[in-house]
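Here you get one chain, nothing else, as structure tokens; it is the form predicted on its own.
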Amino acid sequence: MNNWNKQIADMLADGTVALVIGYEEGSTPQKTRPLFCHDAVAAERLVMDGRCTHNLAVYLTKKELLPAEGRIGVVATVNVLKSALQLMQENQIPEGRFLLMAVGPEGKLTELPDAESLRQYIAAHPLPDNPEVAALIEKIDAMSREERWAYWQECLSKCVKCYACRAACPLCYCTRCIVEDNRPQWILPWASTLPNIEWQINRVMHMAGRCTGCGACYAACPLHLPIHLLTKKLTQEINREFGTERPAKGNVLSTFSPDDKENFIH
């Protein structure tokens, strides 16, 4: 057992936390899967390495999966930490309910008990840009408007509306989604090109200024559609137009400032 595993086992044994969410070995050596540890013995199975890509923050708003009482520990990657911080800022999870923990390259466990410690850790551990994503966005940017429209039509025509992207995203926490409303019917429920595009446009607009760039939507898509590029590109545009600083509360589409640019009005 690693030292950090033992620390977490001790937390579970003495009641510091009632549950720890982390990762364990998956069905193949190349993968890990989420693990819910309710006792110290289960903590021995926890792992943390580059294979840990699931965004565990998706579970933090699922009350049916969490104990009614006691603190909940989360062994988190930087992507999980970013999503958890965003959930706190949106008042979806109480700040003291979760104990976020990061495991360093040498196996050091760092406890991040509040939003400020999360901000400092995230700032000190920036994630590198994905070169494949950057290259594909550059390729799409070089297209004409007509070429881009044809590209996304071709991609999204394959969507089967399984909504795996919604289920995997920690920030899609609405108990009733716009796609489930039929009075009025905002988005047609069947899978075809235009309704699929309508769904993705609505999803991306809801993610504006909120998406943490974890890529969970793309990873969950059974058809490997590059839907994560939509939120990535929108984030770039928001940063370019409004700056990289985010409001402590709210997001760019729900936060107004008299100093906001109005050059889009013609």
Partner chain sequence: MKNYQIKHSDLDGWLEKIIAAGRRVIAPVTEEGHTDFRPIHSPAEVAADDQVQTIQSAKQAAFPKAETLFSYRKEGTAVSLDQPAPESYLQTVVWRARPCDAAGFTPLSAIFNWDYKDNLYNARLARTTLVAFSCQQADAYCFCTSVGGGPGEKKGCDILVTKLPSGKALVEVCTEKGEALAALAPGLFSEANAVADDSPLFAEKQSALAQLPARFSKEDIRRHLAEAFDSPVWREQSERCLGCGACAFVCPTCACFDIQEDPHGSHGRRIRCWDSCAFALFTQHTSGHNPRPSQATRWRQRILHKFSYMPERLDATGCTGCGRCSRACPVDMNLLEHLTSIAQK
The other form holds:
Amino acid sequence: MNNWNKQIADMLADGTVALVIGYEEGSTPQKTRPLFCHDAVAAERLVMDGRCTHNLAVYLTKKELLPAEGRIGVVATVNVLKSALQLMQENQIPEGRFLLMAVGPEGKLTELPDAESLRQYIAAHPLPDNPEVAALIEKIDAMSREERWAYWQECLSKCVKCYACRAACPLCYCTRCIVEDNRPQWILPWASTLPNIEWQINRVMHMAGRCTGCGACYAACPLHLPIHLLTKKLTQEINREFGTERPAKGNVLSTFSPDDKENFIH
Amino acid sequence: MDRLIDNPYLPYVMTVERITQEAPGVKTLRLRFKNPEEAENFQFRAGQFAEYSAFGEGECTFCIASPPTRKGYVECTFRQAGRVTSGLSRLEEGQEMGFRGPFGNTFPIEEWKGKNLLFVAGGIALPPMRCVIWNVLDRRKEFGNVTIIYGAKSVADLVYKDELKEWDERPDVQLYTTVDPGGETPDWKGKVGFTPAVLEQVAPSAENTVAIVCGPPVMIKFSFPVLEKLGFRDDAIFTTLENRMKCGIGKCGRCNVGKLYVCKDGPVFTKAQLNGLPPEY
Amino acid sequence: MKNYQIKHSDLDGWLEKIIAAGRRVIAPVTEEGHTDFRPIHSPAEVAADDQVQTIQSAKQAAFPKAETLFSYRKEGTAVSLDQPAPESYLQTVVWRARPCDAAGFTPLSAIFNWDYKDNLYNARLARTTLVAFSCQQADAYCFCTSVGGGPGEKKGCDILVTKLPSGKALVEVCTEKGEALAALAPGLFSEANAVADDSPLFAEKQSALAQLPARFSKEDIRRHLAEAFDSPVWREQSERCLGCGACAFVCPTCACFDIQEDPHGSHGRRIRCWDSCAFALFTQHTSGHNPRPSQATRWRQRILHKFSYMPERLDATGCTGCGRCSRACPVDMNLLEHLTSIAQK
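Could you please show the structure of the form predicted together with the partner chain, as a counterpart to the form predicted on its own just displayed?
Every component of the complex follows; first up is the chain already shown.
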């Protein structure tokens, strides 16, 4: 057992945490999967390496999975930390309820007990931009408007509306999603090209300025549709319009400043 | 057009003949078949349900509230709650709408001949029972005592007020109406209290008696133990399940409870049958 | 029904004839490294035959992800209805399905016909011809042999093609629809003997098939499930479940659907579209009451419905062991693993 596994086993055994969410080996050697550890024995199964790509922050707002009492540990990747911080900023999870932990090189466990420690850790561990994603966005940017429309129509015609993109996203935590609202029926609920595009536009717009760029939506899509390009592109737009700084509470499109450059605010 | 032969999702077109405002947000629609031939061939039995369409809004499931002994029309009573019931509420007399059915099983009224009948209903669940009650009253001599206990949140929420009055005035029906504490008006002559409590207070005999209980899950939950205490056997207690449905014909999967489909094997079940089902209703 | 042989190299020629005959052809196509069924117009578009599975099953041929049930038109107070004519459904060939795809149509047909006849599904299926190719490889998610199927199983196929090591392919015709497809290219086929259990051709077919020992039996699973309703296993297995519909939508036997309205002012359509028992709203009442309120209860429903309720009620198992749900699951819910653990409890 790794030293950090032992540390977590001890935390479960002595009640420091009631539950630890992390990763374990998956069905094939190429992948890992989320693991809920309720006891010290299960902690032996925890792994942390480059294969750990699920965004575990998605579980932090699922109350039915979490014990009512006690702290919940999360063995987190940087992407998980970024989403957890965003959830705190949006008042979706209280600081202190979760004990986020990062596993560094040589298996060193770093406890990140509050939003400030998360901010510092994330700042110290910047994630490299994915050149493939950047290249794809450039390719689509270079298209004419007609070509781009045809590209997305073709791509999203394949969507089956399984909503794995929504289910895998830590920031899609609404208990009643707009697609489930039928008075009025904002988005047609079946899978065909236009309703699929409506859904993705809505998903992406709701992510504007909030998306942390983890790529969980794309990773979850059973059809491997490159829907993360939409959120990524929108993040670029937000950065261009509002800068890369994010407010400590709320998000770019739901906060305002009295000295905003637009005059409608006054 | 051939329907139910070719396409089980194709509704009958019905004309809204009469609209009755039963209570705040609760309406009864009386529907007539647009095609007289369809009216001629249409048959159903007490307890069965149907899918009602407001074209442009969708389809909704309710029991058929009128008795099969009254030919030529069907009635449904519903509370305006979601998109489809709002669409149905907006319909005016003379407008056309859709109707698919009848679906599901029935109350075994023939087996109840010679027995006393106890009806316990809450709120908007009187409609499925009204179909049986009128069916029984139309053949009154074939049955023993008829006792009806009906409760609603408030006096305003009681549905079928004219019929309640009619039943109340009949010497061959024992009717007890009740409203939840706080729901009474100064001139309210009925009881005040939750339906299960009134059931306990009225304490009808279980001897040769069948109990039919329809209402919100919480009312059913608290009425069952009272009936048990009064000596009712589980196979003498009937209720209807309200699982969500879309197709009504055992395919869409929504109303599946254990190996049963509420739309095909129900909606009418005895308590004895429910005891053998997973508690997913 | 007859058996034929065809050269591997003539398979494309046959497919060309099928396309030329005006059939809509759906076949595995590889895009960006992922293979799924797509409409094709030339054999060149078909993916190389080195894939275990397409992402989605072939069920879409008879049960599309969204379809019109009928259309309506309102004029004044009156409403008129119109329904799709079965003739409007295209004659479709599913090319290079797998035996587990073909097997899926048995439970699907059971669901759509056990009581009322769903003639929209039936009309589409009657216009669908399944050309399945035996599996020469299986992966870690496959378990057809544990649920009554096999890599060279003919059940549900209109035609089963098995590529033999000799460079020929054995073409087993199972239905009239299959025969009609073979008849489109008479010059390419030579008659082959019946594939009896003791014939050399049978041995040759067997040698060409993927090896996939059974891990459990349907009966084992059913026996264990009979006592498992209150087991903690449902919560344990489903904790990581995200509650999306990926497993149901790629499944060859999942048939749950929703009915929705597509209004356009005074006219519109009623639509049937795929739905999933994994969605919380699937069973939720208008009042908010939900008979299956947690993901654990919904996961239990998925397994019990497929492996307990369907066998009992419809005499069909709701699983062909294709493994698509496990491959598609965003959090690696592995059905084979979960069933094996239930069978071993």
